[in-house]
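There is one chain below, alone, in structure tokens, taken in the form predicted on its own.
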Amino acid sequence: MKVIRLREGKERSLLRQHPWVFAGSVAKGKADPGETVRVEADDGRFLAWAAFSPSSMIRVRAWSFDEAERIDAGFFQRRLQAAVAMRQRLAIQSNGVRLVHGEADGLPGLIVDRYDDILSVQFLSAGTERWKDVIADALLQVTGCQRLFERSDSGVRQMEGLAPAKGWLRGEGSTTVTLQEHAIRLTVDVEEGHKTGYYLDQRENRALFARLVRQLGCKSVLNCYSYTGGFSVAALAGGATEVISVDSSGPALARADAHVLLNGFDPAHHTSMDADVNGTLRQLLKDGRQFDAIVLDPPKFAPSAAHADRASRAYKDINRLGLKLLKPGGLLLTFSCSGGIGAELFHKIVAGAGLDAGVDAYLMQRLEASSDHPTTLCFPEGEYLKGLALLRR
């Protein structure tokens, strides 16, 4: 077994049980990419078994802190046992359900959504690349299905020096499936969608936002970034009349007047706007319109706390305009899914667009990730989805 051993005074993220050594931490030690090895403090301690990532700044990922412990097939059947479990105590209302978030379930660098009867894959390190067909497998034998498609085409795999995949690893068949999700349906493309296929993560709020639509008699609704319509539907869900979806891709446009369809909403109260959505909120303004209710869902202005700066100015001036639109007692949903922007400075940003709008609004409650995107007490990054919803003044 090789060693990886860390300068003195650079065990304490792995004492505290986070899984991530940077490669300023490294002392001395190498290993292919992916290959387990033991991590050890300056003095020969032990202090978890690893994946060493010879082309990532995350020089070593831990699987476990447990030196008895054995990275072998049966660890992995046994993480993903685990992480199954906790998601079938979560009596999720739908058929697409995120079964394991990397890091949180004890396994970094991997994603796993279902949709339906498919398992949409990402193996994003050195070390699940490495362990691929072993994790393929137990998957398919802890979950019972028999379909698994690889969406292994993020970024990310670039700094772990790995090349995009994507395809299937296990069955075949169409990539399309329709989700239930509480009282909506959507269909999802596990091949072409964004992410895995869709955004799980938002599935909670935007059931939030259907019972907030009715709650506050909302008739008019703006969904910025509105990708495939969720937000839209939930909005026809709840009572509103007009609802206007604004996205930059024609294709996920067309798929959301889909869904008004298949909801069985009247397509007259839904209109697509394939445009920019800032030069939209901006011509709107001009226009004198305003809106019961907006949902603000950008893409990820910043993927790290480097291009934290950039990003805030981004975020508040959709922020700042999203407001000035809002009727009096408007509602707003405002979402950040940037790892580089915390949930203290998202509040803080929102706060300061309202204050270059003349806004001022009571903030109903703080929004994240479906519960089936778990953060752990030992990794706060994983944190990634924050949000706000607001009521204007």
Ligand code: SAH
The other form holds:
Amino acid sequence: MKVIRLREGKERSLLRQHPWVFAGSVAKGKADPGETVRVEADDGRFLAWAAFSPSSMIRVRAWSFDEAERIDAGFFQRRLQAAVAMRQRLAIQSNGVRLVHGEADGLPGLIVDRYDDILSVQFLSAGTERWKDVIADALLQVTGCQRLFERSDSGVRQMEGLAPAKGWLRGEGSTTVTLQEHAIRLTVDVEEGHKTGYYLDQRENRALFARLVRQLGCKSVLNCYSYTGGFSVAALAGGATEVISVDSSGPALARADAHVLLNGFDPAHHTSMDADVNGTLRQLLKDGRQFDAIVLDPPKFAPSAAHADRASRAYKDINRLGLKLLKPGGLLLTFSCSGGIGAELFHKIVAGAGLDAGVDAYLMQRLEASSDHPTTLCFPEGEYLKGLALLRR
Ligand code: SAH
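The structure above corresponds to the form predicted on its own; please provide the structure of the form predicted in complex with the named molecule.
First the chain shown before, then all remaining chains and molecules of the complex.
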């Protein structure tokens, strides 16, 4: 077993069961990509069993803080079993569920989403890449699924020195499935969809939106960054009669249109706009339009804290426009999925947008990712999606 020795004082994060060690904290030792290493403090004390990533800034990701534990097929089986058991306790109202959420489930770099009978999986670290076959077999065993599609085509693999990979790892067949999410039906193509296919993290917020649209009697709805129209169909389910989906992805919008029909809603109540959201908001404002409800769910503007400044301005801009386009009494659901923008900062940004727009709003509810995308006490970085439900005064 190869040993990685840390610099003096650099053991603190592992002692607090935080799973990452950055390159600058390593005093000596090296290993192959993904190889299991023993991580020791400066004085030789055991800290963790971990996966080594020679080309990443995050040089070491801990698998276990228990010296007696062995990192083998049984280890992955146990971790996956625990992750799946946790989801069963959540009673999620969908056949689309995140089964493994990386670090939060003790499996750094592994994302597993279950879409009906298909597991869609991202192996994002050298450690998960090295154990891919073991993990794939264990996943089938633990879930009873027979099909596993790999979506390791995310840009973050580059930082690990890994090439993109995409395709069936186990099983084969059609890559499209139908989800029943709360009261709505949605189709997902695990091959062509974003990330693993769909944004499961917004499931509970889409259901909330349907309830609020109904409760508040919202009729006109603008869904910005709509992707395949999850919030749009939710709005129709809530009784909206004029819903506009705006996205820059043509295929996503085609699926949004299909989702309107799939759920039995009148296609005359829905319009898809293949356009940039920022320009569209400005145009709608010029046209003097206003809406009963608006959703702003942009892509990650700040991949890390280093981008927070520019991202803050971008968030402020769309929120300023969104608030202006809201009728008095109207509902705004606004989100940020940037890890680099914390919940407090996001709140401040939106408050600044309100001041600029000359619009005040009641804060109805703070929003976060669905509970199958958990955060843990030891790994606060896992908290990425935050949002606000606002009611214009
Ligand atoms: N709310 C969606 C998920 C949104 S993901 C859901 O519930 O499923 C963000 C979306 O923003 C993606 O579909 C992407 O195509 C779109 N997008 C990114 N930049 C954009 C831009 N400048 N204008 C319009 N859409 C954009």
